[in-house]
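Here's a solo chain for you in structure tokens, the form predicted together with the partner chain.
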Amino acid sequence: MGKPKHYRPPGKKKEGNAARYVTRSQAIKLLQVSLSDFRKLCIHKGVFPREPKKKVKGNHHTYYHLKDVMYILHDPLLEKFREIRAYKKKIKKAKAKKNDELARLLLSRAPSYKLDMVIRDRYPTFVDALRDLDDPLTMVHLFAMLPAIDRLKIEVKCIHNCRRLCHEWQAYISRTHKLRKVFVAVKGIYYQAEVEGQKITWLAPHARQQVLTDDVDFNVMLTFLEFYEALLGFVNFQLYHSMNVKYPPILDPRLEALAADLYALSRYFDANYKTSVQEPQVAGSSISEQEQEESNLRLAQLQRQLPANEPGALMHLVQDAASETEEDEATRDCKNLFQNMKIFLSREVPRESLLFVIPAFGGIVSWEGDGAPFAEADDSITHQIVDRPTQGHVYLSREYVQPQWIYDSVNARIILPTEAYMVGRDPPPHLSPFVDNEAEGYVPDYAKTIKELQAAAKNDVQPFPGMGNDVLDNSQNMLAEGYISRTEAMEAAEKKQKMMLLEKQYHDDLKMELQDVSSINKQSSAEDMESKEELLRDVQQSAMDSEDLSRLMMSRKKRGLAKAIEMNKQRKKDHVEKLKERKRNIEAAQKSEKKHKKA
């Protein structure tokens, strides 16, 4: 038996990685908790394993930094968890001994813990919390869509809380016009908002019955959810506080019952705004409880008194604009997108998403159902969102469009023409706003048309219908005009370079010929061509050679890196090529189909 790999003589102190990192089982032993408690603590405290340079115990362990473990050890949460464990044991014991009274007494005194200090510890500033808000929002939105299941310990209370938090968050974003991008994917609807300079992206699943799978440990998810709920609660509090709105909001129970929470919240904002204008000292803590209750009641009533048709809200918006001079350009853009529009949602349209998105971009929206601000018969409605194969009764004063029109307009920041989105038509492709088309190297057709439309909207100039076919010469001009994308320019430049090379060779050849005319007989043209080709190949060869030579002197590490970069580039290129090929095939198929039809 040889010595173990990292042998340390008995008296010697541990140092380096051996002292700094512990395996998971060591950490559990050190903390004196069960594995499940350790997992919970890790989730709450945001502790994750780390990768030591030298893995003292072997490759198959997970390592935690000792400081991380100490961080858990010094948290009061650990003591609380132990208390809960002891408490559970006590109840079990009391029940086993038929001491019902004690059990009852114990049940009424369950220890509970709060996560506020943990959150404060993990996110010292508010911006930190906002930065990490992607995962909480996605998770909370998902759970808001889940059914409550006893078997999996998903409680009704928890689902309701998730729904409430979602609506509060959406109401804030919508109210402050901070939504930037929306993307309807197969997985759900992606939203991106910009709050205090942080881009927050979250995914809300489609409003359908969710598919429950067995291969998921809901305990882990629920632990995460517990933390996320607390975090989102505090974040919402902070955001509402920044708007001078009281949190948690008190909603009109009638609207709440009609599941129009978002609308209720928006009305709450209006009402709150009024009261805060009228009596700014309301927030003072001097009021007794009863009074507060009274004021709550009045608030709810006030909401009901607000005129149903939103001019009041609009007035506020105007007032707000006067006061909020510091808001940035993007926000102003977003606020004015649907400014003079009144949009009505048909019954089959996903209401929650549109109720969130349309007001976020300055539109007024209503829906079919009780509690709606205005009815379908309203004459001032400009657009009606419809998602059905045909529309029976048509008001001539409004346009009937599919929901995708809203999302595409939002992403393009212009009101897109509605012809393509009419009822019964296949809408144009819905493109992701998160992709930088130029960096990707491939621009879908519809992105180009949108770009043209945007440019047109900006300059109020109609773009030329057909781009010149001779891209080569025009590329410079077009670049200057700003219509053409970077990739196209690059392609054109490449072409140009190639042409120039050929030209140069041709000139060279000419010169040589001129010089040698006297001495050498003219070779046959075929040979000439051959030599030209060879020359071209030589030039390419020399370029490759210089590449090779420069690679030769790199260190091995850098060479690997360069290779990886190159491979990545190649992969991207391949992907783009594939897309282009598919497009060509599709176009060819369409053409042949047309011909068939004509014939």
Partner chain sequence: MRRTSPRSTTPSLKTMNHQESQRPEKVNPLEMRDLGFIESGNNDGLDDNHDQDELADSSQSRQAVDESDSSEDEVAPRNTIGDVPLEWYKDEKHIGYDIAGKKIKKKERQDKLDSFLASADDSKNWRKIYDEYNDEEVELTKEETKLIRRLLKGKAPHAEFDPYAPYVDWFKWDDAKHPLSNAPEPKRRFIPSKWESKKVVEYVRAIRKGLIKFDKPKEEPRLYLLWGDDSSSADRTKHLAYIPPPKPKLPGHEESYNPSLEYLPTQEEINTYQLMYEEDRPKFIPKRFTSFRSIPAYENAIKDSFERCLDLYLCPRVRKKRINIDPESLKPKLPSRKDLRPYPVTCYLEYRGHEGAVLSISVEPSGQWIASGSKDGTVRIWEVETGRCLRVWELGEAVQHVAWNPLLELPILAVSVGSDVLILNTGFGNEEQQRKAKELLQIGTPTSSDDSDDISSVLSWLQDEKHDCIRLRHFRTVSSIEWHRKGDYLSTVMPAGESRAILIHQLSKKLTQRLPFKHHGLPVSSVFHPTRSIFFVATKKNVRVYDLLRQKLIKKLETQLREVSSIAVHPAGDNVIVGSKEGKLCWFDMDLSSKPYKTLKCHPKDITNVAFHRSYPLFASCSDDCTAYVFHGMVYADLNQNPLIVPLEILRGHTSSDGRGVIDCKFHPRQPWLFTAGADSSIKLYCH
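Swap state to the form predicted on its own from the form predicted together with the partner chain:
All you get below is the one chain by itself.
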């Protein structure tokens, strides 16, 4: 009897999945590190478990590709981790011998590691880093809102560093008007920006007390955060240098302490712009002022305090950078949305979010408190954002609106009418800009209203006095598409009205003629209808038969895929029907409420 086909003598090398994949315990043994260090290395190097088709050691193991493990094995970071582990043993030995002085000395000289080379390795180009920035931004914004807890190893230094990075990122986005979409949800506030052609979406939690649960492994999250902080620092550095602005920014500690980062970063950018772009002047007075400014900046650097909760001045930059590239159409639209508007924020509104959003769309903003650019009593304020039903003192020269008006105007890219957002009223539904209503199959009423307002704002079309919107529908659509001018639109509306009158007269005459002939043709029409119905039934039956036949000819995989597509379509249809039913119920409830009020 001959040898089996796949026989291999004992001791020979493996093949297939057994050779390509190793379990986690085998990987740790190969790298000679602890489990915690192995987790850190995997997170920093971007190595994740794999799912082989055939699990050689069983289903209860975690598998890694051997190439990924060898990728970690030849990394300098592994050697650094081993060095730190050996150094910790020295400190532990000194403490065990009660040699406190040596332990203190060893702690002060403890080795540390940097992730610079890892980031350069994982992201060869800057666009690669931007493409992978969604999760880092979300994580850093989350930890910027968390409290510092020693039990979970969440340090104060870590929280403040996250807050600083968030503010610096928001400063660049706001300054360059790169913000595109904002949506306020239960989880937090979703933002989307477009930087160098890459759409970056992140979630910032609401500014309230966060409750930490025990079912989250914060050690793993802190390891991810360590990498994300380094990555975001590199990205901010590159973005600031693209504007000829030094990084990191040096802020005035007095303004930081007052949570007035708005003025602090404005001054910093202004000083940097003058020193980097403008030529130094010859006059002695100007030179002394420049030296004074530089000494102030050095003093601010030495006395720098921890950043405050507000993003503040990271939101507004005064001077235009000389190296700024040409703005595209979307950036110009965003830049001019809130132009010539002075907006004041009351105490109860989400100040941190609005301080970021309003300057990003060209508005001037202030708030209630020390260090604010202008006070509430300023006569030039055009809008005040409030979120309470009554106001102590009302200024007649400004409009009082709810915060949702800002977000809806930003998403629509037009200044929406403020009547629906007045104080004390229920605002319209806050529609998500991330949902494609046409693709979903259901377009909300307010979305249709916004489309009409956008078309009207784009072409400056106003309803004519004494005429309804129905008369203008066709001409307005043509005008929105840029086919005709405004005078031609008026002519088209008049022509349409005449045509409607002639059409009505023609239909009346036709009806009179048909009444005479209808008695003669009743019998023949009934027979025609029956024959048409039979033909339609035959067509439907043949279509169903051909569909069944084509399905029988499919392979099992394609048949399952077709079934999944049908189920998805049905699910979407059910969801749309549910939304329509909910709308009908709301309308019925509103009608009954009005009847009760009248009664």
